[in-house]
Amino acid sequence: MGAHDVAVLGVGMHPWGKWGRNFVEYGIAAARDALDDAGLAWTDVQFVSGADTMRNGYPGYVAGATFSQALGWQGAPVASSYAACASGATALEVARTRILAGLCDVALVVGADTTPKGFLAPVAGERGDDPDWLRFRLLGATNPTYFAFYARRRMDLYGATRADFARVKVKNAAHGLSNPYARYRKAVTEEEVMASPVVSDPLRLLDICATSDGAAAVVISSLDFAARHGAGSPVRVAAVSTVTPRFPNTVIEMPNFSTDSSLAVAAPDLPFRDSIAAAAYEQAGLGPADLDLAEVYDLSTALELDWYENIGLCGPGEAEKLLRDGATTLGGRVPVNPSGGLACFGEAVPAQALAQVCEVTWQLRGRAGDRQVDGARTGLTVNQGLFGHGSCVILTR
């Protein structure tokens, strides 16, 4: 048990889909489920940490207060966090830090989103000094364009094939079949993936995640509070990493289209994405060999393969073999995305890092149903937010 551990008392989600309703409705449903799971009343909560959505106006920018108002003002302090796709983990870290500082005993963390149809895009307006605006308006580079660049990089560096990418989708689709919160619950074949329409070569429609509505919530507490409330052996948050890149960053990261030169200053020992999990391992006193499962940020099938290497499951260029050998499938050495991942959920940006925490919590409790990883005791979540937001959470039991 680490000195920085906090207990996960409750988790809750609203099913992912395209529901067309206010994002607050989803967040409140997830929050109430998490509170019920924790056996607590809303009035027991001493701090609320909200993950912001930028697409839903002022209420989305102040998510902590928005969810608190919807649940019924009760005086708890609030915070709101925005870190793009890492927002949920950032909000979790704010709550964890407050508990570890002794400023509260129990906190509620909530993220929810309602997404527009089609690709995610910058907010409206003319902003010539905004690289995210520039890459859309001047280059027409939607997110799948980046996913395709990373896919082509794997093909050029390591010999990955379209069939390898398709295998990732087949695996995740099979995992998500029994997940009641997943939007897509349908088995697919490699042939179906490779026959789906090309979106950004070499990636096809079934290689790329959708945009979705959804929500997730987590109730965390000090270990003393958990013990007082009868949680004798709770799932624990052992580490949260929210690192940023180091200069020079020699691998392209969204939304940039250039890298830093390492001519005068040597590149860091670890590139950005490798450093995200590395910081969490150091904090938790654990390593890749300790993992029983992982939830990784599969914006595309090819990107999931990158994450195998980034979190240390294998060396560079070895991800395809790990996949082909079945090591990352349920029943394998380290199942990856037993929830079905974004392949089955789609992106609900402020909620997805928290959804990963929910899944790992269910797995460590042994309550994941047909997608249960046998004997799971340690799990990792990892993703990455626009503009250099790292996100990794390690949970143990």
Contents of the next structure:
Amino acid sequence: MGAHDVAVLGVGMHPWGKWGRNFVEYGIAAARDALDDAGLAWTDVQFVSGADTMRNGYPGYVAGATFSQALGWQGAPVASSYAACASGATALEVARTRILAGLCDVALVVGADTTPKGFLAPVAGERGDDPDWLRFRLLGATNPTYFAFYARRRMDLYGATRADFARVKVKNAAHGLSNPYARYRKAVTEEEVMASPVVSDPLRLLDICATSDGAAAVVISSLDFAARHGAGSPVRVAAVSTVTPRFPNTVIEMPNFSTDSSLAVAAPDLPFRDSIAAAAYEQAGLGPADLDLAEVYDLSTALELDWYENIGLCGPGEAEKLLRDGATTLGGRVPVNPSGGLACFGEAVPAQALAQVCEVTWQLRGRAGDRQVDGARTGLTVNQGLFGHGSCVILTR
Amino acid sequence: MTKTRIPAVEGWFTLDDEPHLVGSRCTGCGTVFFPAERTACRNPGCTGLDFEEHRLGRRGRVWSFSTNHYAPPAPYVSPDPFVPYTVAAVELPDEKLVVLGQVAGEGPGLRVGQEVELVLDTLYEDDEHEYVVWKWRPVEPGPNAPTGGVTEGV
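Now show the form predicted together with its partner chain, given that the preceding structure was the form predicted on its own.
Let's see the whole complex now, leading with the same chain.
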């Protein structure tokens, strides 16, 4: 047991979908589920950490306060974090460090979003000094454009095929079939993926995750509090990595126009995406061989394959083989995205990293139903947020 | 009436027949930035605050690319009807960086590793103006064209 472990006392989610209601409604539903799961009352919470949304006006920018007010002001201090897709992990880290510093015993972490239809778009207005605005204006470089760059590289460097990408979707769709929180619960065939319209070549509509409404919440506490509360042997957070890139970052990333130049300083040994999980492994004193499952950010099918390599499940260029061999399918050596992943959920940005933590928690408790990974003791979640935000959580039991 | 040709973004590229992207170069450590960095050097081991203008090399090789088949959201200005377009990530050997740009003309047959050069092309138009932007155009294999270098400080 690590000196920096905290206990996961409760988790809760609001089902993902396109419900079109206010994000606060989803957030308080997830929060109440997580509190029930923890056996705690809202008034027991000593700190509230919100993951922000940029699409829902001012209340979205102050999520910690918004959820606290909605649940009924009870005086607990709040924080609100924004780190794009990594917001949930950052909010979790704020709460974890506050507990580890001894400033509180139990904290509630919540993220929720209501998303528009179609492509995620930049903040509105004439924003000539915002690279996120300019990449749409000058290049038409949508998010799937960047996902497609990475997919094309896999094809060129490693001989990946569009069928390999389709197989990721087939796998994740099968995993998510019985997940009550997933938005898409329907088996998908390779042929259906290959027949879907091309969005950003080589990626097709069914290779790319949708945008969704949804919410996830996690109640964490000190191990002492968990013991006093009679939590038995709770799932523990063994590591949270929120690292940023090291200069020069030589992989092109959203929303940038260019990479850093490696003219004056050589590229670091570990590319950014590799460094995210490496920091978490080091913190937890664990390695890829210890994992029983992983929830990775499949913004695209091809990106899931990149993550296999980034978190050390296999070497560069070996992800397609790992997938084809069934190692990452339920029943395989290390199932990836047993929840169904973004393929089945669609992305609800500030909730997604927390949803990954909810899934791993259910898996480690042995309560994931038809999608249960047998005997799971250690799981990892990983994702990356726009503008250099790493996000990786390791949970153990 | 002839429309006035103006850059879609000010100061990011030259408007001559052999256009260059205009970045900056830290006078302390030599790191190049595009778009130009003029505030503080982003090399964490350098405290440089002074930059000179740097015109990036006009040729590079395709690192990756993608053709978009759906109209992006605003602020992209799409023709009506929408026309698919290709965006390439291009590796510049002299600056050791990868920079994005749309591909001029259509690029079926574009491939990773292919040599491309910088050109100017229309991004969109309104009643009075034609807004131009940099794009990458595939070149036949051949000797490298002269590449950019440091010019007088800005």
